[in-house]
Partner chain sequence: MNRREFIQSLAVLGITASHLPTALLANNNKTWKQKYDAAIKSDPRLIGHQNYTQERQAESLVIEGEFPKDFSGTFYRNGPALLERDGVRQKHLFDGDGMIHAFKFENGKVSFINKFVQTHKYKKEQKAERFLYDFSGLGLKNTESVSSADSINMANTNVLPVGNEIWALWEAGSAYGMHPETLETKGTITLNAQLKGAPFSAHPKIDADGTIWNFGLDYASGQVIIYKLNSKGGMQKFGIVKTDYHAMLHDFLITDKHILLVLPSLKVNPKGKGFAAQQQFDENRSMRVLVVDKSDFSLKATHEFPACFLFHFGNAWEEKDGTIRFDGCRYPNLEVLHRMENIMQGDTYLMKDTISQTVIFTIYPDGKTKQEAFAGSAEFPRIYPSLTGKRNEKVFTIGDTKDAQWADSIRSMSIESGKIDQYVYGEDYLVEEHVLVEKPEQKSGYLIGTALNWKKQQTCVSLFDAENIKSGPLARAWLPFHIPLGFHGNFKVV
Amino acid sequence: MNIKNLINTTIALGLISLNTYAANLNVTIDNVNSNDGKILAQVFKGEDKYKTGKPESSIIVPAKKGENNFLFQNLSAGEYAVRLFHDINDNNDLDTNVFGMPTEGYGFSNQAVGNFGPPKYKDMVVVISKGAESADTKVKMIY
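Now I need the structure of the chain on its own, in the form predicted on its own.
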């Protein structure tokens, strides 16, 4: 390989790495009511992935009463939505009552709240801008 090809290859690889730049999504959860169990969270890139239940990434962290913080790493630029729940009894399911209402805490990015169901996607959207190092969102745990 001659020097000209080496330089062109290096420049091309540099451009590729700029296009695949990764950022973190910092998530802060308010109102966790106990240290029992764990928090299970998913982040979805785009409305289609949210609607089809195909997360970009998932995370499980021990629950801590009060405020909890964690982050999703290595996300590319785009729109994201976070959903999570407090699995108090460690059975890996969001428990519900006979009417289908959750009996464990749950929440969504941007502190979005639904009305007789989950909130609208547009209310949950967190944008990671191209070239950004991170983005932040808050989730209010609802019990």
The other form holds:
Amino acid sequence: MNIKNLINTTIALGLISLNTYAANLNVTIDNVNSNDGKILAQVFKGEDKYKTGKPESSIIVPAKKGENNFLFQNLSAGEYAVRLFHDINDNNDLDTNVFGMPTEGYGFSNQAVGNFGPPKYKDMVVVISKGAESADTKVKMIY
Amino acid sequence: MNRREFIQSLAVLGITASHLPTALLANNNKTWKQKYDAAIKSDPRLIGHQNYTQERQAESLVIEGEFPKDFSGTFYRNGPALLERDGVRQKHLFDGDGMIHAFKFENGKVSFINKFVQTHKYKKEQKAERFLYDFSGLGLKNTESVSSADSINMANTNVLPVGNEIWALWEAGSAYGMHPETLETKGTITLNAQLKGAPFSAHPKIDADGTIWNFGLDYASGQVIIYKLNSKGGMQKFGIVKTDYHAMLHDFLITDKHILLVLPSLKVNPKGKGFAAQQQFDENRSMRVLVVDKSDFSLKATHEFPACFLFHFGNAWEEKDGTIRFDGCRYPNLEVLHRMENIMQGDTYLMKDTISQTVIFTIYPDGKTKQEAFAGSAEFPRIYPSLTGKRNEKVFTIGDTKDAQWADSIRSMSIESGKIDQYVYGEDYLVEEHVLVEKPEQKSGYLIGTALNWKKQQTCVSLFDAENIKSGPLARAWLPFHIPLGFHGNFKVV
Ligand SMILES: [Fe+2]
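Instead of the form predicted on its own shown above, give the structure for the form predicted in complex with its partner chain, please.
Now the complete complex, all chains and molecules, led by this one.
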């Protein structure tokens, strides 16, 4: 599946499930460092799914320097975590150095940043309350 | 790209650990500063480790004697300078922001400029007017997270002229490129995409043909990256050597055929507050020498020596029968590293029971090993550059002759006969590394280095005949002020 298809599928899935799930999760990244490439993001529902890498939804948006906004649609009430990276060279991969350290920007919901290692799940949690129409979260891109 | 690949590439984020020790909360660091401030009043020798913020320039330094007209080039030095912000003093001498000092020699005159390396950390903290990164348990509030080694890269250990730049070097992260005249920072050096942010040690070795060799240890995995660069700093080749070593690794060696990774007897205590505090001596662990093939980076052999610690090596070479010899400045344990924490809180730095000595290590073709120690204290070993990886007769070191605060003397020693050629600056001086400026005919040249006269509160740079050190300096230039004590430097001949 190419990127266009992935985006289309995501939108399509969203439309289908519109009646079941109501809330949007608005994501803001305020420190993207260039217009190059795109941002690939995933949202997870709950710690187990985050740890096992099973996202609720994924999205790709073109990167723009400075502030970037996008949203995950139609999420049910609950606890969420977002992780994303800035695929600056458009190779669809989070590039890493020889020791596995990311060499492209990456970030997490709730502006979670790891200290001497990856951030903890509990630091990236965003809650969508029952009956809420949306929730907001900020991501700090780590370059 | 399919969905699975997309998820996999994101999954890297979940499993990637940065490779730095965990900082723990600690005691009140203002006390740390107060201790130092009180101590310097009674022991002015501590001036060398005073917080230093001034970027300065000086033309036509006052000269004693005469610098040879044909002696031209720039002597670059690096060391921790910014040690305090907002009333908070760093705990370890290794944790000061790096400052480059450049002494330029031209037509018998000497000029000076110094500038901070504009690292990510320095720029951010300069703007905030306080320390933002707490990696040694300073107990700071509202800190920034340490997301990679380069986020706290202090570029404070060595400076190497490379092509049209100088590179400010640290141990655990990238080199910083700077302009050789203005000392303006250009940014981190990325040798290639795979090596972005990878550790590039402060002790590269340069072959006679100009090839630059270096290493970097990934503390988490124990993998050592080996770099081979051309003389202009362009990537030629890199490789990985796997080890089970995760502690501090400061220096290495090359011969004409091999790279020697010498792993001292250290282990890591993850509970230590900060990098230095986590390093522990392990008397049950041999010092190991990994012999790595220069052509394909394969591990050829591992040899063992009795437990010891070394920061620095002078040189290594191989004899016709395959015998490997190298020298280093050997400490009986790691006390020296922890004393550099004491000195930051103003304890007088007596080296007498942490003395390092020049030791010649020999590895015979049958794997047997031998080590011979030479009397007297010795650190910051240097040799004639053209002999790197080849047999050298002399090693040039600094040392102390009577319980100095830092070092009070320089010497060369024949590692064959033990013959010493020494000059004692005296107790008014805190003597720093001296480096060789070789004459084209080889095995002769100048020895140049700085010393801080704590009574005058001025730093001088002195030039010696490397083959006749005992006669004292041929010439000496005085800064009208002092600069902080630093670590390493190099001379760029013009
Ligand atoms: Fe060093």
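So that the term is clear: the rigid core is the largest set of C-alpha atoms that superpose within 1.5 Å between two forms. Numbering follows the first chain given and starts at 1. What you are looking at is a predicted structure, and each value in this text was computed from that prediction instead of being measured.
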Fitting the two forms on their rigid core, what distance in Å separates the Cα positions of Asn115 between these two forms? 2.4
